[in-house]
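Take a look at this single chain, the form predicted alone, given in structure tokens.
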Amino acid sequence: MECELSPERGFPAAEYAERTRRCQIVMADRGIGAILFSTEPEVRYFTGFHTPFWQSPTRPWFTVVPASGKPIAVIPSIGGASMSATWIDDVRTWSSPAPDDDGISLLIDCIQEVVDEGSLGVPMGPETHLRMPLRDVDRLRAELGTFVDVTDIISGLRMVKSEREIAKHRYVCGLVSNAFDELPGLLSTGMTEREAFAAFRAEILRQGADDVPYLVGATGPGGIGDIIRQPSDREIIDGDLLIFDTGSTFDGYFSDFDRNFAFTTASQGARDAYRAVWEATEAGLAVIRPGATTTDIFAAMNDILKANGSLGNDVGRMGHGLGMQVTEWPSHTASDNTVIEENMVLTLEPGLLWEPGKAMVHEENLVVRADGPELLSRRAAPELPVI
């Protein structure tokens, strides 16, 4: 099946502008009179600066969201006229790496040129960090004064998405789905795993993904216990179950959903299992729309899983947001209680054990409409499918 067009890689300078109001308005209400990112999609995110050089760690990054305007980049001199081409106009560079002053200084000058009043923010809750040395944080404090949190700031921007998000979420689901499609004919019995991981992998590039920079998955004699590890040298024979689970991506957006198969035969408990996690996966979409809680959605799921006698779920979560990184907030948990709100971009996670050291998950991808979801990922089969 073939996927829509392409959607326009990166964005206007108008959806920067609008994010960087969206943050600024929060920020007046709250007295911060600027917010400090040094992580990669928060960078991104307000400044459109894209590039696998963060794959280094030698040097760090900044960017400044002041109280008004727009940001300010603080980054080393390499990527100077990288940043140059974004929306961006004010861009201070170091020769990096300096050891002694890795923009430090630079970057504590800027801060207080922008901050007349009012305090610092910096994420400082789950699923953030600091990109610099322990060090210059406590420089920083020790010249700039007590840092506020600002987590729910940066999440709440990042859990909604623009259409145009949205749109590279599709396409890039999309082709992965059309990957998944394709597998029956490029695996078999005799394969190692390696040899496996490697053809899936090149059928999703092929498909015109850009990246496969996350791709876990197992092979197992009638069942899986560790779906996450890397493959091994291991043989792929008759009764086997597979799990791929895939993170790949489009213009730096991602898809994050696997699929399973049987090769040649499939015993009842892996087929009962496999028809739990739809149905369960089919509880979750039954229940998602504005208004709704993640903790809704948890339980939704595991009450079917429940009742199809899962051996119990120690992961933590059935599933989460999408979209720069391959996970984000929310959490689908017990007690999480976030609030669904439209065009945030989620993933569907339900998993059990049925029987010991047998893992069965299942995953889709969707956005919340005002009406309920729409599949991004394209559905997979309601019965286990055998290769």
Second form
There are 2 protein chains.
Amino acid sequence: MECELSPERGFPAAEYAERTRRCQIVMADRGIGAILFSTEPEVRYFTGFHTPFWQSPTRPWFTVVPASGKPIAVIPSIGGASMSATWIDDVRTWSSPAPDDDGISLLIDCIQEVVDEGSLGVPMGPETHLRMPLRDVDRLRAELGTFVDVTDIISGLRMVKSEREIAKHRYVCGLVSNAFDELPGLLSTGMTEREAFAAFRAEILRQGADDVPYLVGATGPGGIGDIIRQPSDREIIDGDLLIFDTGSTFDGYFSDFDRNFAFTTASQGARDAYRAVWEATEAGLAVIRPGATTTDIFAAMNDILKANGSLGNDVGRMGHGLGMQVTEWPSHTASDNTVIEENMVLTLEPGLLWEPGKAMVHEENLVVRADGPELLSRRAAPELPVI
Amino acid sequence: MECELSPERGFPAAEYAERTRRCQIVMADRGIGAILFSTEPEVRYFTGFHTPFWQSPTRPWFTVVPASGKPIAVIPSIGGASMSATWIDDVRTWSSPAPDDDGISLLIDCIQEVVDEGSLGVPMGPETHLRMPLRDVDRLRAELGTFVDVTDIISGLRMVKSEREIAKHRYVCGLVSNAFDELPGLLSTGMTEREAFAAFRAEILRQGADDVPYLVGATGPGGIGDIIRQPSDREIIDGDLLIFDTGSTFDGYFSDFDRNFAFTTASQGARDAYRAVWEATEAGLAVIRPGATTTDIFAAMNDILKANGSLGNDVGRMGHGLGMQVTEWPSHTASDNTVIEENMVLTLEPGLLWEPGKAMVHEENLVVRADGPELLSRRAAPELPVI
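Switching from the form predicted alone: structure of the form predicted in complex with another copy of the chain?
Expanding to the full complex; the earlier chain stays at the top.
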């Protein structure tokens, strides 16, 4: 893969207008008068407001998408300047924190302006939550009436990416692929897990990623049990397996893939398990096209893993959507049955227990095109790499 | 400040037992039979389970603190191995994602085992939310009855730190102080904001921080309007002011302080504004002792800012608690009135608009001791540093 130029930051106003337009078409079909969003990805999706400030739990932030016109931001005054620099015109602020009324009366006024009783949409289903005190949720319901669940509206919108979003994914996946390629020169036996994590994180940043919000991994003699651990002071020794799985970002869009390595030597069992997840990924890639389902993808990968003696796994799925969060809808499971559409960005993540307590998980990132998958991560080697 | 040795990672089981014991004493006073937690800091606080996996919105994670005995983890099976390695004995898992019943029936069974109707505590107040679909919250309430708000119980516990927690704060504050000290050698006019951010992030990691989850800042000619921005491609020029504000972590505990710099020259107005927030911080430090209130701290700082011609600010407070999150309860506001206790870890964050559109914010971190504040960040220079 050639070194790519960094894509443009942000999005033109037309991109947010198009997101809003697509949302409002479905809202009109359903008789939804407005949708209330309270979580970072949704507020960013409709407004372009992008800040790590959400890590502070103190202040709620809201965006209301009305049946027509631009979204309305109802936010703490500390964000007023940043929000006013987006495409949003109607920015309503209050001085927060204000524990007795942290934006709630302002939000109620806003919603009552734009929506009738019984037609306020709120995401209430899988992968969603309301980022506000439950006490305030109760107050909203008491004043505004029953919420209508709109999880499928927002998931339907966010799952299908624009070319501008895809370009950001492709770029960060390329950077992380570069960093993984450098790993054999960065890691060696005698390092601690913690040193290995730090070296990898620094390399991803050196390649040009904005941040490495998600980095898990592990080492283990001949195999690895728990693959979502944080690093320890354990020293890497001959015969270890190592897995790194990172969600790194460019302009607020994630990569999410892993790589496995052995140090000095690897057992035949480990090599076979690696080959099995690699082949399972090939099988997943082979079925991906618009019109197939997440369950088709799961089944194709699962067949290969079972044929290779999988003892199962405890992950609960074999890949997922990817976007402004390190995982998004949908999930490749035996019963998910989401229909794959063009321009979905997905991971394939087959995993198996190849011995009791020894897991092997493989992950790639791709975008669905009319004729099949376009890989975003640089395809892993077909045989377990040995450092 | 001398280079300090890295504190021990994690906590002994006795620390979690003590947290649980303190929680259960208040629960007994109130007649609370169990508390349900669904958010990362609370689950980590009681179990020690520490993973960035929470960034994935797919799966809910629960911890139930019963009236007696150890907390119970009700979590997706993907976390079973990690959770079983903590001090927790009772780890109940289900295969997630399972959209039709994502742990809810397992959780209801667990809670019904340990608690009577009407005595289930849930944080429902300021700075809290339930990290689970609202649909599932409704199902819990339908099966378990009314929730009792326990925000004050968990905030009361988390606000007062142990010496082991304080050691982690002190260490990461020292690392970030070192990184700020290196900034004059790392930054220069002609760099873009984005390059400056990347250089600072790399330096904090080089100093030994685990991660830099929170980094905001800005540059501006002669002053800065919006101080929570992400970096742009704007080039730093002579006469710019720059602010960096970072929440960096060691072992899951945050620093949170900022520094201001000028490039080449600074106006008298900027120098005076800097001196005003520095003096306001001195005034805040002077009133901090057990028994004072957050409102006393606010008033002491606000008096200095008003005397120096502050046009106000839009932050809504002048500092806050610090811990496993970059901000925590309490807030230094005109009406917060939280009584300061020994071993609270706090920020002081006075800010003012010194001209329309030009803000100056100063921040330090400290721990409250019996005889007053112990600084955790290395005190900023009393005069605006010029690079």
